[in-house]
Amino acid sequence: MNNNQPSFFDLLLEAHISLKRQGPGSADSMRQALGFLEPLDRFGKTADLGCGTGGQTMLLAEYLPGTIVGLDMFPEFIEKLNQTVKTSGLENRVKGIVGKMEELPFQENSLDLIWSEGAIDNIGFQEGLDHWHGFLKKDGYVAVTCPSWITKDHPDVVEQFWSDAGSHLDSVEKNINIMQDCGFEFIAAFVLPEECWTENYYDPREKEIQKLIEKYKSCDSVKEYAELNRQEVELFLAYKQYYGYVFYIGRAI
């Protein structure tokens, strides 16, 4: 990393690697999603895709009895996950690997559960479900969170922001239809509460951004990075009634 002028990629990693979560979510929401998957003892092999540093991966290990593989494209995140796994004495059940969600390294029809929080949107909801379906056993499950419209009104400023970020928002109804078209029986969907964004992600991220500002004084890229992140927060607080993260749960058929 260039300490004088770090790139946006460098800043993203540095701002997120110390966070418990690299995106909106909560232990309560995770438990709510798991409630639709009971009995949990049937999940012998789980993949957590886009796992980040593994905050939810380690929580899954508390509820699921089988093996869990966390996959993320950032080696730094996976290194931290595997350090946590070792410290927790779970090397026999949990491991992190570097990989891409759109090129999964698993055998076909080998997984009982694919879990993914705040990551499928990076490759597209339909593209992700299409690709992932083939790696699930028949009657295996998928549980993912994806930003979605939660009202019929779709403000242009929100649409533009997510488009500029290389993303796209669809309605809950459309995503349910996409899930079914990709070969899943729709099980459940629910909206994550506001604190999943604010208390659990935006607030701790802002503290890390403040550290970056202090560390890289008079650095234009840091100022720009901080401004873009704060615009994201302001947008959510102004338009949170229109969109949010939604948990989608389906069964492979």
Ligand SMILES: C[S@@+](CC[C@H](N)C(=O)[O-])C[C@H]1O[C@@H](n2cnc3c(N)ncnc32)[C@H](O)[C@@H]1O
Second form
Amino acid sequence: MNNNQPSFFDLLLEAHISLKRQGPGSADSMRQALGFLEPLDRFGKTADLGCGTGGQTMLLAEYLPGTIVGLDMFPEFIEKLNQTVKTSGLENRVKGIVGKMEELPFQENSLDLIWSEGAIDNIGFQEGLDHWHGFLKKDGYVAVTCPSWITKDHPDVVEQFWSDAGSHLDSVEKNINIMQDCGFEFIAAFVLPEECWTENYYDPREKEIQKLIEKYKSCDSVKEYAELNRQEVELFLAYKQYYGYVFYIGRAI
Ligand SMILES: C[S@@+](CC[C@H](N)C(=O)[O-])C[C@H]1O[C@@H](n2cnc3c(N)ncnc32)[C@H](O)[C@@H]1O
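Show the form predicted together with the named molecule, please, because up to now only the form predicted on its own has appeared in this conversation.
Everything in the complex follows now, all chains and molecules, and the chain you saw is the first one.
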């Protein structure tokens, strides 16, 4: 491969940095999850893990009264979040920090709520919940989305895709058991609707990829990246009845 070509990592960042969301989700799903956390005025300290550029972090700030720390491993995403925070005049309550979800920089028993959309599967549902539990106060909450099997059939092609992406799907029942084993009372779980993937994520991402194809006209790496993304969307459209993002909400006991 020509070294002047953007790497997949460069393309991933460039395709995602301007998006409102870096993964499937929606404001409606967030509000549905927040509905299980009422009353919201008890959430003084929240962390939003794997926050990306912080679309959901900023929405959380509209509903939660206290401080919110968005954490992500990509400095570019955190810089974008902190610019948005500044423009919104929320520096006294919201900030982005670069960090790893598997090595949280918070004090033990210090958080009222851990929020995380589309990120925990990067470190594993069990590993994530196990680690995060210790940073929550007793009776603190976790609200997290994770790709999951939503039927008993698990087509090989879907399993292979998520495994190649460094992730792994479990059934909703298994994840609820994992949540309980990690020291949480199970509160609720619900499947995110299809438009969370298509209208809110895949469609805007495709527009950004088209811009990249235009910008890096003769680069094979861009064509390969676009093709991989196209295959991902096709897989979802063909097999969406089998898997989806599920919001899991639990209370630390
Ligand atoms: C699918 S995106 C979701 C972003 C955002 N929460 C949203 O829903 O739009 C997953 C995010 O998790 C971050 N991430 C992945 N692994 C991570 C890790 N080990 N520590 C911190 N952030 C991580 C990625 O950089 C990315 O921003």
